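Below, in structure tokens: the form predicted alone, a single chain.
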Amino acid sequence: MLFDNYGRPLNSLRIQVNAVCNFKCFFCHMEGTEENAEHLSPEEIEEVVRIASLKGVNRIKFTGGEPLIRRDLEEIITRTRKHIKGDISLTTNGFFLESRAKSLKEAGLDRINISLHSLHKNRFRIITGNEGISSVEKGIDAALEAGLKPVKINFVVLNGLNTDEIDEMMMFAAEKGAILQFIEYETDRNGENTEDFRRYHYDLRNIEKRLKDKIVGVSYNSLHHRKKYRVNLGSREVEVELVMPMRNPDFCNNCTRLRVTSKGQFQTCLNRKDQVFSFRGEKNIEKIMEEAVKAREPYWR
């Protein structure tokens, strides 16, 4: 297994299969890259996964852009499963998911994260620039039916825009049998000064305070040491995760992930555009991966 200079092991790759999306969420970080038309072939992705697996990586997360824009995503997952015995997951906006949830499961996908930042049609359109809220909800149902469990619903909390939906989202997730992830609006140090961030950033500790009397169990996700709460809603219980990366050294100190961009680069951190290591077309990918891991450092510390 590879370790960086801060003693953090590498056990996970976050692979950006494309950098285009049919949604236009204003807060999207596009995995730390700019929108572009480049992507790695299934064979190129398999080779990176094969090498990483020999170095101790046993978890893969596929992201975009919107990964389901790629028609060969099932092939990519099948090739990945040949080398990864552990967890293979996917983050998607869910728009195209209804017709492909079953084939993704059959290809070897274990679980899925589906972004849903509002339950209200007009607000959903304002946030995403898309009218497809019903398609997303059908995608959630299809994922559950296909056995892509746990299904996690990603809800980026936006101050004054969807903060009044917190209780509604918890009940929605509980009724679906899904896990709800409240996600903090994230940016780098420079982005903290932008108008959008100052306007919409919401401190998730406020949610912790609101849930205090309803929490019946607490645990931690090993990745980023994220808090997971079991919340009693009266008639039901729901599992809630709080993803709080901003100025959070504990979050960074427990990061065990290396990013792979759609251009064929290892990127050490979402917020470190100055630390990218190109491997596409290179023969010694293993050495380049080792260099990238050694360059990793906690962004917030």
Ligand code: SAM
Second form
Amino acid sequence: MLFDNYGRPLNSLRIQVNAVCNFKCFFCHMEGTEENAEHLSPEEIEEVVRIASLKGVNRIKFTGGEPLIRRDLEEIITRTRKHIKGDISLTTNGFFLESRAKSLKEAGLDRINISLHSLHKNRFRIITGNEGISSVEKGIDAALEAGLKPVKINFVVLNGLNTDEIDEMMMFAAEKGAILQFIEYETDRNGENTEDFRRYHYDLRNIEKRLKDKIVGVSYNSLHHRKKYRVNLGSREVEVELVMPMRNPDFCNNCTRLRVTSKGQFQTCLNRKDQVFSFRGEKNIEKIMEEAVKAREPYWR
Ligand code: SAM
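Alt. form predicted together with S-adenosylmethionine (SAM), vs. the form predicted alone above:
Zooming out: every chain and molecule, the one shown earlier first.
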């Protein structure tokens, strides 16, 4: 197993399979990269996963861009499954999911996160630049039907834009049998002063306060030490996770992952565009991975 200089083990890779998307969410961090057309082949992804697995990595998250734009995502997952016994998951906007959920599951995908930042057509369009809310909802149903477990809904909370949908989203997730992730709008130190961030950033501790009397259980997700609540909605219960990275040393201290960009680089942190280690076409990927892990440091501390 590899450890960084802060004693944090490496057990997870977050692999960006492309850096293009059919949605244009105004707040998107693009996983700490710029939009670009480069992407690794299934063979290249398998090789980096194979090497990482020998170093103790046992969980993989695929992300983008929009991963389902790639027609060969199933092949990528099949190749990954050969080396990874633990959790393989995917984050997607859900637009192309309805017809792919079953084949993704069959390829070896365990679970899925589907982004949905509003249940209202107009707002959904304002946030994502896309009209396809009904396709996303069908995608959620298809994922549940295919047996991807759990299905998590990623809801980035945007002050004044979707903060009035918090209760509605919890009921939506409860009715579907999905987990709801409230995600804090995040940025790096420079981004904190931008107009968009100042306007739309919402402190998720307000949600915790609001839910206080309805919480019937608390646990933690080991990655980033994120809080998980069981919330009683009266007629139903829902599992809610709060992802609060901003200025949160606890979040960074419990980070155990390395990023792989669509260009074939290891990136140490979402907020460290300056800390990338290119491995594409290199012979000694293992050594480059070790270098990248050694360079990791908690961003918020
Ligand atoms: N296109 C896919 C999607 O929409 O899920 C995958 C890529 S997207 C970059 C991965 C996740 O990051 C999504 O849930 C998205 O909503 C979230 N995200 C993007 N920008 C963010 C930001 N500035 N703060 C918090 N979450 C963000």
